[in-house]
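Form predicted on its own, single chain, as structure tokens, below.
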Amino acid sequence: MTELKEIQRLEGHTDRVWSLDWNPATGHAGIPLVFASCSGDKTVRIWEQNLSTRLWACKAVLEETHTRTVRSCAWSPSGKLLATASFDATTAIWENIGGDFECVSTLEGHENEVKSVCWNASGTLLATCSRDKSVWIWEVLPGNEFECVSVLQGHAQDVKMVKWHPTEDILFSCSYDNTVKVWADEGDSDDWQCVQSLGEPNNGHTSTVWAISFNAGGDKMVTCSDDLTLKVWETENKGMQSGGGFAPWRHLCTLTGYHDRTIFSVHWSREGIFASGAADNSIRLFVDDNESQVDGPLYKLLLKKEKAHDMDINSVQWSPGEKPILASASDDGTIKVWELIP
């Protein structure tokens, strides 16, 4: 019987934990796993696994920089920089300098709360989004300089998340306006345009879209929403996107009836399992359904973990290490680390 086993409950934040992100350069070649978490307590915490005890400890607290809630955090692909987005309308860039994290840059421009931050696959671009309805794309320049190269106005409401495609420089954003928008640089440098909008008319969500995640291959995407559904989308061969124009996304299936309150987070593992976390305090895991019926959902429930936390689950994220380890962050102020036992 497959089991999601709680390894450890991590305390330290003094308010709700909004988000977490694993450092992609950790968890292999003898480097201990590291992740960052961010909170309504205005701080970011860096957690590291002890290689001998396998237990986690807080290695650093990043504080006295943001003046309001830190809503989102994201490591650069090299794992050397950490970006943190805050309700104080700024995004801070932190560098690990000899074990100490220093704020080396502050990105300003959004009118109000920054909700999400994400690096592209090569670490050359950074995207941020805000309650001001805009998405900003920043170019990463030498010497920890960041230059805004595009401000994308297309959403009608608060933008909840930005996510880069895992291999292409194509950006995805999701919003309180119930849509997912796809943005691409149409040949000209920095001429970013909305190339597709996934909404109700094309089998999209009927309420706020909270999160987006891609499978390892980058040809499928899962979204989660306040409408209590998860939706899987697919695109035709990715190879076309680099040279032959944009390959549009289409709705593949909708998973409904698995959570009875808002689904805030979804994350697809390299092994093809996606996890969801919701306001019903539970975690669900889904896998490919090889025996799916014609026209039926192509994914099946692998496991449900009721009462995973005492309050809303805001973020679930699979680790980059060898073992299937999941971390979850909650309004209850804790982070839990889980291992999937087959």
Second form
Amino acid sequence: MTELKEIQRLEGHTDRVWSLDWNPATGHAGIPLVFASCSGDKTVRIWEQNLSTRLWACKAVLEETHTRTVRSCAWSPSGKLLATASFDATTAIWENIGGDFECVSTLEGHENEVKSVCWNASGTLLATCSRDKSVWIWEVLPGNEFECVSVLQGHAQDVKMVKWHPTEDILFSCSYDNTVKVWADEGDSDDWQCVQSLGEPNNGHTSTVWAISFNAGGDKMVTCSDDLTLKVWETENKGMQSGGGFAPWRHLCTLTGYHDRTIFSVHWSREGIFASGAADNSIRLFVDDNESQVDGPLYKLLLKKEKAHDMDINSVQWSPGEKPILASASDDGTIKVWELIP
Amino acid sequence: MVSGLINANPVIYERKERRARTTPSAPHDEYAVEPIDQQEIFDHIRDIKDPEHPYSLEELKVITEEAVEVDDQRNYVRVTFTPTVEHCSMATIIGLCLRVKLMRSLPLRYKVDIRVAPGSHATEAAVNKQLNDKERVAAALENPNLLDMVDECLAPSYD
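Moving on from the form predicted on its own, kindly provide the form predicted together with its partner chain as a structure.
Below: every chain and molecule of the assembly, starting with the one above.
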């Protein structure tokens, strides 16, 4: 019987934990798994697994830089830099220098709360988004310099999350305006344009879209929303036409009736399982349903974990290690680490 | 003279009599879990002051006891409030006050929904969406001016 087993409950943050991110350069070749978490307590915490006890401990607290809630954090693909986005309108870049985290750059420009930050696959571009309705693309230059190369206007409201495609330089943003927008640099000259908007007319969400995640192949994505649904979308050829143009995404299916309050987070594992975390305190896991009809792949519930936390779950993230390990962050101020036992 | 107030002349209603909490009939057990009921929640919010008048939300009939729905088993509360005028720009502030007061008064396990009464506000859907987006609420409460305004409305009155 498949089980999601609680391995550890991590305390330390003194306010709600908004988000967490696993360091992608950890969890293999004997490197212990590491993740960062961020909170309404204005701090970021770095947690590292002890290879003998298999348990996590807080290795560093990144504080006195952000002056308001730290809403989101993201490791660069090399795992050397950590970007943190805050309600104080800035994004900070931290470098791990011999175990100490030093703030090496502060990105300013958004008018108000920055809500999400994400690195592209090669680590050469960074995207941020804000309540000011804009999405910014920053180029990573030598010497920890960051230059804004584009300010994308198009959302009518608050932008909740930005996410790069796992292999292509295509950016996705989801918003309080209920849409997901797809941005691509078509002219090859920092000429970023909205190439697609997925909204209600395309079977899209009917309320705030909170999060987005891609499958390992990059030809499918899943979104979650305040409308209590999860939606799976697909495209041809990872979103790129063979000629170089953009291939559109289309709605594949909608998963309804699994959560009864806002779904804040969704994350697709490399093994093809996607996890959702919601304001109903529960976690759900979904997998490909091989027995479904000829129309194409649909998804079935693999497991439900009621009362995974005492309060809302804001983030669920699969680890990059060999074992199927999931971490969840909650309004209850804790982070839990789970192992999926098949 | 043109008044700067959104609603210069609100109707004032009688306050409801304050009832003593009904005591359980069984011998009192101080460790017994006492369920949270409609009256208790109404008592938490009835004295919140209107942002622009020296009256309570109860006196202005912005909230009534009947507008409080509670399901203690499911840790769920919904408060439906009725702004005094349809275009009330204070609706989000009132909603924020209700949310903060309940956040500070109820056990953390409670899920709270706040909404304006159907048909009582010109931008009902927008107000409801904003009041129930916890990220927007969290950001608003980090704004010192907004927090001052909310604390002002929640300050105890000594009349």
